[in-house]
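Encoded as C-alpha cells, the following chain is the form predicted on its own, with no partner shown.
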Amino acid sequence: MYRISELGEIVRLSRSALLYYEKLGLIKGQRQRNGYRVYSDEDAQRICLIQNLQAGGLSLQECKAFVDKKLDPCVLEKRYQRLSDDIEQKQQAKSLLAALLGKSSSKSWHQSLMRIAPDAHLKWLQTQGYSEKEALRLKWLSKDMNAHEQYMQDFFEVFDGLERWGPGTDEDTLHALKMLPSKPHNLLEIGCGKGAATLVLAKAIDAQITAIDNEPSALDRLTEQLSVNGLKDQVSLLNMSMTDIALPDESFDAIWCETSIYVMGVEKALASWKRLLKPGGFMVFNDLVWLADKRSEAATEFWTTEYPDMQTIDTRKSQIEKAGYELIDTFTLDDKGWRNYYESLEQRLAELMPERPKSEAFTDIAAEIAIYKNYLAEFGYQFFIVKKAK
C-alpha cells in the first residue's frame, strides 16, 4: 500500500492530480484509522495504463471508459483524425519557419501568396528590404527569398543574350499600330525592355516617344540601338517603374505596352495609366490569355502558378469596358512571334544548361518552353487596342 505522496513519486503526478483522478473514479483510496489515505499497487498500475492511453490523445474521461469497458473504434477514429490534422498543421508550420529562416525553399509559400494575397505579398517583400523592382522579380520570377540572387543571375545570363524578352514580331507591332484610328504624336511606351517594339514604332510614325523601364541594362542596350538607327532625338528613355509613373496627366495621345502589363496587373494598369492619356487617347497592350475552353491539366496547373490572373479574352474585354475604355479591336499574336522567341530562348538555354544543370532559373525556363511546345493552342498573347472613353 502507498500513501498519496509515495504513489505520486511512482507515477510522477502531483497530490492534486491524484485527488482529481480519485474524484473521477479512476483510482480508489482507502482511508485508514489515522486519517491517511492509502492506495494499492492496482491503483498505481491503473494510472500507468491511463497515462499510456493519454499518450494517444485521449481525455481522462475517455481513458476511464476504455479502462472499464471495451474500446470504442468510433472515438478512436475521431481522435486519430484530429491528431493527424494537428500533425499536418504542425508540419506545415515547421516547413514555413524553415523556409523563412533560409533552411529550405520558400517557393511554394510565395506562389500561394501570389494567388491569395498578391498586393499584401508585394508590400511585405518590400518591408523585408527588397526594392520594388527586386520585389516584383521575386514575385514573378524566383519566388524564393533564399535563392533570389542566384536565380536572377542565372535568369539574366539567359535573357541578356536575347533580342526579345517576350513573344512578338515587328509585323504584329505594325499590325496593332495600323488599327489605331489616328497616328499618335506623343506616345508613352511602358516596359520597353531592350526596345524591340520601340524601334519599330519610332521608324513607323513621326511621333515623340517616351519609353520607360526599370532595368538599366535594357535601357543601355536600347540607347545603343537608337544611336545606331539615328533615332535618339525621337525617343526619350526613363528608368522608371510602371507602378509609379511620375509624368503629368493627359500627356500622351497613346500608351503602348507589349508583354509586360502582367507585372502590374491588367485591371490596375488600366486604372492607373488612364490619367496619362489625353481625352480620346488610345492604349495598345497585349496579355497572355486563355484561348481554349477545354484546357489540359498540365497547362492549367502551370499558368495558374506562373500567372494567377490569366483570363479569357471575354473577361479582359469586360475589364476594359469597366475601366472606362472602348475596345477598338483585338487580335491574337501569330505563331511566328512565339517561334521567334522560344526557339532563340531554347537555343540559349541549351548553351548554358550543361554548365549549371541544377539551376532553378534554367529549370523553370525549360518547363515554360515545354508548355509552349505542347499546349500553345490553349493560350496565346492577345493584342487589345482601346480608346479612353471617359
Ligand SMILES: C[S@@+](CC[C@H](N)C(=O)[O-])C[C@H]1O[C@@H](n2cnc3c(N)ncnc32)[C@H](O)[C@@H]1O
Second form
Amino acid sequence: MYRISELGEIVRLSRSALLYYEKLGLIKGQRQRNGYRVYSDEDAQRICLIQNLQAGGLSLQECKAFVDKKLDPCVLEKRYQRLSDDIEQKQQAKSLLAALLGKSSSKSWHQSLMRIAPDAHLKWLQTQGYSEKEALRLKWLSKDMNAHEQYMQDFFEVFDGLERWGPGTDEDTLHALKMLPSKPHNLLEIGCGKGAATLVLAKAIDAQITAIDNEPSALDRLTEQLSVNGLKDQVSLLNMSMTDIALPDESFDAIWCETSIYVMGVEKALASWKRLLKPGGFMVFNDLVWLADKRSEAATEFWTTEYPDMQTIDTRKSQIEKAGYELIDTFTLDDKGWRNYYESLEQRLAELMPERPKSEAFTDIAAEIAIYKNYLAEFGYQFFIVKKAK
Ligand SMILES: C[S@@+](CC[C@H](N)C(=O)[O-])C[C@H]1O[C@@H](n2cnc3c(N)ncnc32)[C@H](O)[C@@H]1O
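Having seen the form predicted on its own, can you show the form predicted in complex with this ligand?
Now the full complex is given, and it begins with the chain already shown.
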C-alpha cells in the first residue's frame, strides 16, 4: 500500500492531481486508523492505464467511462483517427527537418508543397539563395535540393543533345498559325528554347519576332540557326524570364508559347502576359491536358506529381474565358508530335545511360517516356488559339 506522496512519485503526478482522480472515482484510497489514506497497486496500475489513454487523446472523463466500461466505441474511433492524423503530420514535419538537414531526400516535401502552395514554395526556394531560374528549374525538374546539382547536370546533358525540347512538329506549328484570323506583324515567342517553333514561324510569316528564353545555351544555338537560315534580322533574342517580361504594354499582335507555359502556370501566364498584347491580339499556346475521363492509376499518379496543375480541355477553356480571352480554335497534338519528341529523347538516353546507369535524372526521364508510351490516349498536348477580348 502507498501513501499519496509515494503513489505520486510512482505515477509522476502531484498530490492535487491524485485527489482530483479520487474525486472522479478513478482511484479509491482506504483511510487508515491514523487518518492517512493509502492506495493499492491496483490504483497505481489504473493510473498508468489512464495515462496511456490520455496520451491517445482521451479526456479524463472519457478515461473514466472507459474504466467503467461505458465508453462509446465511436469516441475511441474518433480519437484513433485524430491520433493517426497527428502522427502523419508529425512524420511530415520530421521528414522536412531531416531533408533540410541533408539527412534524407527532400523530394516528397517539395512535391507536396508544390501542390498545396506553389507560389509560397517558389518564394521559399528563392529565400534559400536560389535564383528565380534555379528555383523554377528545381521546382519542375529535380525537386530534391540535395541531389540538385548532379540531377541538373544529367538532365541537361540529355536535352543538350536535342533540338526540340517538347512534343510537336513543324506541321503543328503551321497548323496553329493557319488558325489565326490574321497574320501578325509583331510576334513575341516565350520559352523559345533552341527555336523549334521560332524558325518555322520566321520562315512562314513576314513578322518581326522577339523570342525570349532564360537558357543561354539554347539562345546561342538559335542564334547560329538564324544565321544559317538568313533570318537574323527578323528575329531578336532576349535572355529574359517569362515571369517578368520587361517589354512595353501592347507591343505585340501575337504571343506564341509552345510547350513552355507550364513553367509559369497557364492561369498566371494568361493574366500577366495579356498586357503585352495589342487590343484584339492573339495568343497561341499548348499545354498538357487530360483527354480521357477514365484514367489509369499510373498516369494519374505520375502527372499529379509532375504537373499538379494539369487540367481538362474544358477547365482550360473556362480559365481562358475568365482571364478575358476568346477561344478561336483548339486542337490536340497527334502521335507524330509525341514520337518526334520522345523517340529522340529515348535515343539520347540510350547513349548516356550506360555511362551513369544510376543517374536519377535519367531514371526520371525514362519513367516519363514509359508514361507517354503506355498512356498517351489519356492525356495530350492541346493547342489553344485565343484572342484578347478585353
Ligand atoms: C519544354 S522547353 C520548350 C522549348 C521550345 N519551345 C521547344 O518546343 O523546343 C521549355 C523552355 O522554357 C524555358 N524556360 C524555363 N523557365 C523559363 C523562364 N522562367 N523564363 C523563360 N524561359 C524559361 C526553358 O529554357 C526551355 O527552353
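Quick caveat: nothing in here was measured; it's all calculated off a predicted structure. Residue numbers count along the first chain shown, from 1. Here the rigid core means the biggest group of C-alpha atoms that line up within 1.5 Å when the two forms are laid on top of each other.
Residue displacement note: Arg82 has its CA displaced by at least 2 Å between the two forms (rigid core superposed). Remark: with the core as the superposition reference, the CA shift of Gln347 between the two forms stays below 2 Å. Core-aligned CA deviation for Gly56 between the two forms: 2 Å or greater.
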